[in-house]
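Given next, in structure tokens, is a single chain: the form predicted on its own.
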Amino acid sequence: MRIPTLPTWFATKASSAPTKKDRSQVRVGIPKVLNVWSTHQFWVGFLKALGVQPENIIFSSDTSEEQGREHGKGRGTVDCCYPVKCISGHYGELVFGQKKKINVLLSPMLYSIPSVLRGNVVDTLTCTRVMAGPESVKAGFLKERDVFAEQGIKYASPFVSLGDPHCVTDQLYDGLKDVFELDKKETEHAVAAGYAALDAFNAKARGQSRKILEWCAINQKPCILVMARPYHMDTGIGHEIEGELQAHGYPVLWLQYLPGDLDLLNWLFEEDMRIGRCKNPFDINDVWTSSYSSNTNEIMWGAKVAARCPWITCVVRLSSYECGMDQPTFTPAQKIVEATGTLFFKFGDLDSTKPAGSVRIRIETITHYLSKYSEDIIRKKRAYLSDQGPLLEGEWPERPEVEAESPAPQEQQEQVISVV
């Protein structure tokens, strides 16, 4: 009996899958800069799905003067944006400052980013200077010789529209196929894993913010909203101002992780929607029609939320030196916040120096006004809202009566909205 040896040995079975590439030993360095602060979990989820081990995903440390002097000296770029100039120190730390060398330096150019306001604004684009930052800083490592090639490092700076998920698979495949030897199918799977990781992290962070608001509602205590760009979470960019405030016992919420729960937001914006001033709680067209920039959109939305939420009695605005994207928003954001009596303080023109003395004086001023006026702010802002709110189960603490000489609640609301 003849046995068909060759077809049995060498035939390709229909169910056979391509061999999965072993990337367990690939070490990937990611500069912890700019919008990586709000999208980092996407990159962790994406790389893990490709087989990169978690311990081999290395983020640079927070920005510091020592980092810039040791690792970025002589490789800086001429740029008025301090957060962009700082990138050279992060690149240098990943290239020269690792005990075990990295194989890939991944520094994405983010054209758009995910946002809770998506669908209610024109677009969620990033600042063009921030988007192009990785490429401009890379030049400092190539101007004399190719530092990346000398160190055996593959430099990857894919152009990515994270705010447009339908584009991302093609963009990352085109940008990283030669770096990780990708195929289209595994790229698609890794992108889905990245979004799942980012969504899970954001949901958890927003859930924690809601718990803070619930605690404030139960105890009738104030909290502070930090209104800033994602990179101000970097201790070298934001100078830990929010930490100083929290040390005085005031809970701190970050703009990027405000709760997006409809039960809460519908309650805060119910009067605005009733009179047709906004279509839904995420609509900012009543205050900002040029809604292209993601971070700017969220700053304006955060101002609206802060103006209406009783327990956010203070907004602290952080802005870096000569930030052109922030300049047009300073006055309108402040007017929105202060329309309901909410406190507003701004730390503008932050750069590499940390004037500890002046920061300490400002912190003392903020905490003084918080302790003096928060109770009254909570009382007045609660008077603008309906009795039933979602942050407390059962009975609310006694709702304050509006003072006799003040307008009726409906008239107060109309006045506040007209100012906003």
Given for the second form:
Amino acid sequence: MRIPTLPTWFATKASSAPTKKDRSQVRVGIPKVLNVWSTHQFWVGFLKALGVQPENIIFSSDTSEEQGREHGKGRGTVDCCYPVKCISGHYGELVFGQKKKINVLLSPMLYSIPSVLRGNVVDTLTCTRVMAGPESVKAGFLKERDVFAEQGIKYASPFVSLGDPHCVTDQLYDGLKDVFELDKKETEHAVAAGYAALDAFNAKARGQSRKILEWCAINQKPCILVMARPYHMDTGIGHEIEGELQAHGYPVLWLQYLPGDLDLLNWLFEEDMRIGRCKNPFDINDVWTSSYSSNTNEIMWGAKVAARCPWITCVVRLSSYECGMDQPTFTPAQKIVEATGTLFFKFGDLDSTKPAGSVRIRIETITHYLSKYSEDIIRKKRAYLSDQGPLLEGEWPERPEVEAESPAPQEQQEQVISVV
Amino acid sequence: MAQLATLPVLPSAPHYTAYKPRPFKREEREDVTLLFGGLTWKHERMMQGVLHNLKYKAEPLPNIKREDLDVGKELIDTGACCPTIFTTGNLASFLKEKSATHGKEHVNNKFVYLTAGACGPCRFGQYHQSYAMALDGLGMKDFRMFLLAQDELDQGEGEGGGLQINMPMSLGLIWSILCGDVITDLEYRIRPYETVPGQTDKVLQESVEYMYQAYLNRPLQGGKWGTMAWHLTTDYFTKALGEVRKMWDAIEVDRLRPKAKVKITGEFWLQTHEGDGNYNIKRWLESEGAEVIPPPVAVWLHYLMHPEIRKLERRQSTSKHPQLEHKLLQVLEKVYRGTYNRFRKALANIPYELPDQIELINLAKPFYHFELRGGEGHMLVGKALYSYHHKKAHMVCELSPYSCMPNTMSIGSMANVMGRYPDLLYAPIEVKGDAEVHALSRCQMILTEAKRRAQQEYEETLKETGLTVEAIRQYEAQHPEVKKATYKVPHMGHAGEATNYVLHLARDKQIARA
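Having seen the form predicted on its own, I'd like the form predicted together with its partner chain now, please.
Now the complete complex, all chains and molecules, led by this one.
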């Protein structure tokens, strides 16, 4: 037993509860760009735990050409893909476009991100432009003079590997301690709160996706999987293409929120595991060996799920102009999806302008094929799976008779690839 | 999982699977040629010596040609960066040519391709996807391609045992790359000043052949650690480089030619390459009156191995002794730099020293975080500022492939650097492979100012020292050793070779003023 001495006896006892500083008046602006689209709940949870009021956490609005013109003009430093290029507009909106000024502009450099595939892939890194985007964009606000300082805004761009939770407290403490006057303990507490918020949100969204699939299974109706990067949810980048499809009555699932429930996935990948094609439902080594990039890995995994799930009869791929991460995946992803006759449509080279006319024509084509072939696709894909599936809980319709090989109809194959 | 085996067999779905090469068997080794490429002909010739020494048949792919770009474009998905397209087209052109002569089956069985893989988030680590797609397009899915991880010295035996990526191979290849670097540095420091045109290239050719023989006859040491100990302690390579130095002694140079010194940086393949892939920009710069500082591959390897930079990569490490591993890496890094310096010393210290990676990190810090991976990361910013602060070059020419993801980000950050250092001459050149005039004319705009600065600096130094060209010529006639290519002119605080030479003669050699 340790013998108490005077200094230890009278020493201030460390409290288990983190010190709480008053940050209720601090207004934090977060550019709603890139992988913030899949991690926003972490940042909300993190800041709330630090005492920042929810109403003082301000996300920039969806990307638009007006936003870029009004707030980002002259701030661009390099020509690259639109999802990165447009960040200048988001920064500008937060710096110049707020009625009530922000105090901190928080633009994290995300090195890695959480993923359902973690442990089954080499890594879950972000794209090099996603992680380095803030460095490139901030240059446009610093090259002539320090715009942030002029506006009384603290610019904070912590380097953080959200995919590696054990590193995050140290990284955020190092990156934000001067901005928020943090101490280590409260950072740790806030990081835990951030992950809890993110996990809760993801679980809820995945649960919703599962309900959609259940509805499709019970009603033998098709749904569409949108295979894209998280920022394609931004109406100015993804151009609401999935919304137009939904308007035709087809439920839409987003790749990022596909259900990860083992009962469902074990059923979909039962045969793959039996013949050793993959070790478990999250293993993508059979289709993608250089599995470093998190979003790319998930795209390949989503393609595998879509190829196997009977009610996902159509995959719509969104890809932005000059996306170097998407480029090597174009053919493999399409081949994975089409191998089982699933419809595949790609909207490639998306940029700042919405090609409304051609999108409308493509939507008509897609819905035509969906209505014509979905029933057949569901029937054929069902035949590859065992009868005891989890979605219907014993209410399976009669098992269809199908041939082992089921190539996509010729007419369908001719139409599946087209670029906006 | 045990339950799965008892389930009824279902109709098998025709699922897609990625390219997987069939095994390369040990007994095939004598008949099968390893193809490789991606560096300069000098590096590749010495690497060939290493592979021949290990009893492999090995052949570098032919140097990249403009036509390879068209061949590559036809075979892979649109939107690829030009290094991907060029290297894919290069491999495809070779395979097509060989197939036309010997048939596809022969090529599938008698050649394998060895390429670098694993580069984190950048597309560089995914080039092999494009190669696989090209093989599919050529109807040669049976052709075998294997990946060589850049960060593992001992990857063991590949499936079939035909290819053993072990210590003798890895260290041999690294050592040959280091020798290729120092000889390349020598080449670029000498050629602009040679008095007999073409002599440098001739001696270069002989030097590389000499080094090929040195690698071919490398004494093989037993075991993993024996090989490592031998490579770290032997004077075998420094002696060979010493012989090379004697060859270069014969070249006479005229250093009183003020030339703009141009530091080449950029994306790894594009900056290293010498040929159509980057519009032959290094030769073009020389023809325009510049002295080029080529980027050594050694800097890239140094970056990959540096313990501070790699810290985050070990975040998933399950090692029981992380501190010990870190210390070992620190020792390894020191040994690596020491080896490079030994090779430089064998060539009279004329090749440039490796920049201090910690200094690069610190220089880049306000502009680009050093842990941002992909491509050259913070090094492009760091190297530009290193050249600027140490007055190593008049101008930085950054070669960036069109749509290169990491390069575009550091170029963006350079806007901030340029705001802070407006007199830094920086030419980011986007290379598509088929827009030569545009790229070169852009480079020329900055080069004009660099040349003006080089001339001005030279003239001011002459004035300041009171030396005249005639006095220097007279000194050279009396001391012919200063005209030797291997005479080391120390860096006297200026970028230009001519300026440093004048200052060196004035201060160190005490030439009388006019």
